[in-house]
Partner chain sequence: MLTKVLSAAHFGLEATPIEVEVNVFKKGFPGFSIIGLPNKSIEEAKERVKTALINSGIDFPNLKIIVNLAPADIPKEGSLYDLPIAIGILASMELVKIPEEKSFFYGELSLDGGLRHTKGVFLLALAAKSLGIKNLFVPKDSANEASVITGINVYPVTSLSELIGFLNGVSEIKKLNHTVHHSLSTDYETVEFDFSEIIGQESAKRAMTIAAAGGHNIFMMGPPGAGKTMLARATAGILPPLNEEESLEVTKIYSLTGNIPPGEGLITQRPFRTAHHTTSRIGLIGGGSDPHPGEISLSHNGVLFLDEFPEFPRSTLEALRQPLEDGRVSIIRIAGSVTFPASFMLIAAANPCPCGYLGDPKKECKCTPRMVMKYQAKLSGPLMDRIDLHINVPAVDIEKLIADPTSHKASRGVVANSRQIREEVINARKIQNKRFKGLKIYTNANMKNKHIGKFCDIDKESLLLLKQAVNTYNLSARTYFRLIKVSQTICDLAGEKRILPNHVAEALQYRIRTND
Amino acid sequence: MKILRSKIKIGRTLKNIYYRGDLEKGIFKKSIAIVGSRRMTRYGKDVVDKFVSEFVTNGVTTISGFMYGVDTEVHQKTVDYGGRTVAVFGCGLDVIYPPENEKLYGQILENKGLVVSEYEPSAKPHLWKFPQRNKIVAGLASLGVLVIEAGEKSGSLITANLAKKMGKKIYAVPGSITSSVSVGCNNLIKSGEAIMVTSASDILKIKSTVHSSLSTVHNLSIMENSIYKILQLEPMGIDEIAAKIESSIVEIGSTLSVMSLKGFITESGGKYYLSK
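Please provide the structure of this chain alone, in the form predicted together with its partner chain.
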């Protein structure tokens, strides 16, 4: 696919931008910038998954910076759910940085997404280019900027600041007060700069869809049922489940295996999650 050039409105100004993909008019009509830490925790991953799935269902385009961590996760999840996403590069469009994202690059284009950059196609990534890029990330988003997991001095806060200057809305997802990668988000909320959100519907101003409840699951044994109920509270490892249910590890282990096989739960990093 060829790299094209076009004037695009970034915030209040028009800017000449390189892009690759299908620059269809409506792509930025409903769009949100999602930014966050490179050092994403499992919590951040879950938050991205929750928000992106709702955005995709509502036809919102996601915009992010193609860096690893939250950025990559946002692009990846959007693509996985079949949505459109825009990756803003801090380098030329012929340079894939970080290189691990090569596959993702193709997937974004396949899903009618865009990759854009203000730099020459062969421009190398430099540290100073990334804050510059944030201006475009913030400027393209019509709905505002959503911050997920940002440290105290995170680059995501620069994006939020830029967005504020452009008169865009800033949203932040609260995190644990003991987590160092949630300090930035929590500070944004505390100072009133950002609106606290806990689901995409808070941004889209729509009524949230009813969460699937236990009633949809049938044919569970007593043990399976109690495990299911516990996992509804939060994801847990087998030892924690055993401590809660007061049953033997052996029994719980085999029950969990059967439940995974039936597709009720999934396992990742030693913790069990309810299947969505």
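Next, report the structure of the form predicted alone; the form predicted together with its partner chain has already been given.
All you get below is the one chain by itself.
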């Protein structure tokens, strides 16, 4: 299958991406990035199976990084259940890495999936390229990033951090407190950086609730609506809001005052919270 090139929206920016497969309009409309340890345990394998089967049933596209462990399991289970998956490479698309995934590469394409990379088709894999490709993994996912098994200094935490900077939701599956590959997930949950989930329905329900609550808010200006969406993710200070929306602090401050008078937000300890 021929390698093509297209501009794809990653976060807020358009990026030139090489791809093979079915870049159908809407493939990312309902999508989830799933990342995790390369040293996947039996527990991790069972968790992937549970979540992926539910995502496929609900028409959700899975996205991962095509590496050993959780990545490979996510792609394989999605294919096995008849769903669509997107593999983001840390090398060129003519270089199958890891080589053990050659068969999986073909299965993804046969099932209307997609393989993508920002690198030239013949580019070799290098360690520095894999953390860099994590931005694409996070950026393509409309529903957010789900972390399944991650060590204390796992590359999956890099993906979670990138997703947070993009204003995307982060979900984590709790693991055994005695397992080294669960430390990262448990810390994300404990610190409040990730929402703890135990099934795909947790994520899908959360997403639908967000849209529902937003639709009940009337008479918001464009700026007010942008701030409302940002604060649905987490409480923030005025500087953080200004950075996310890329607007002046003066304009943000004025808008926050109006929203406060309308009763949409409250302020406490320098952070703004949604009140309804």
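Numbering follows the first chain given and starts at 1. Values in this document were obtained by computation on a predicted structure and should not be read as measured data. Take the two forms, superpose them, and find the largest set of C-alpha atoms that agree within 1.5 Å; that set is the rigid core.
A displacement of 2 angstroms or greater separates the C-alpha positions of residue 265 between the two forms, with the rigid core held in common. When two forms of a protein are overlaid on their rigid core, residues whose CA moves 2 Å or more are considered shifted, and residue 240 is one of them between the two forms.
A displacement of less than 2 angstroms separates the C-alpha positions of residue 50 between the two forms, with the rigid core held in common.
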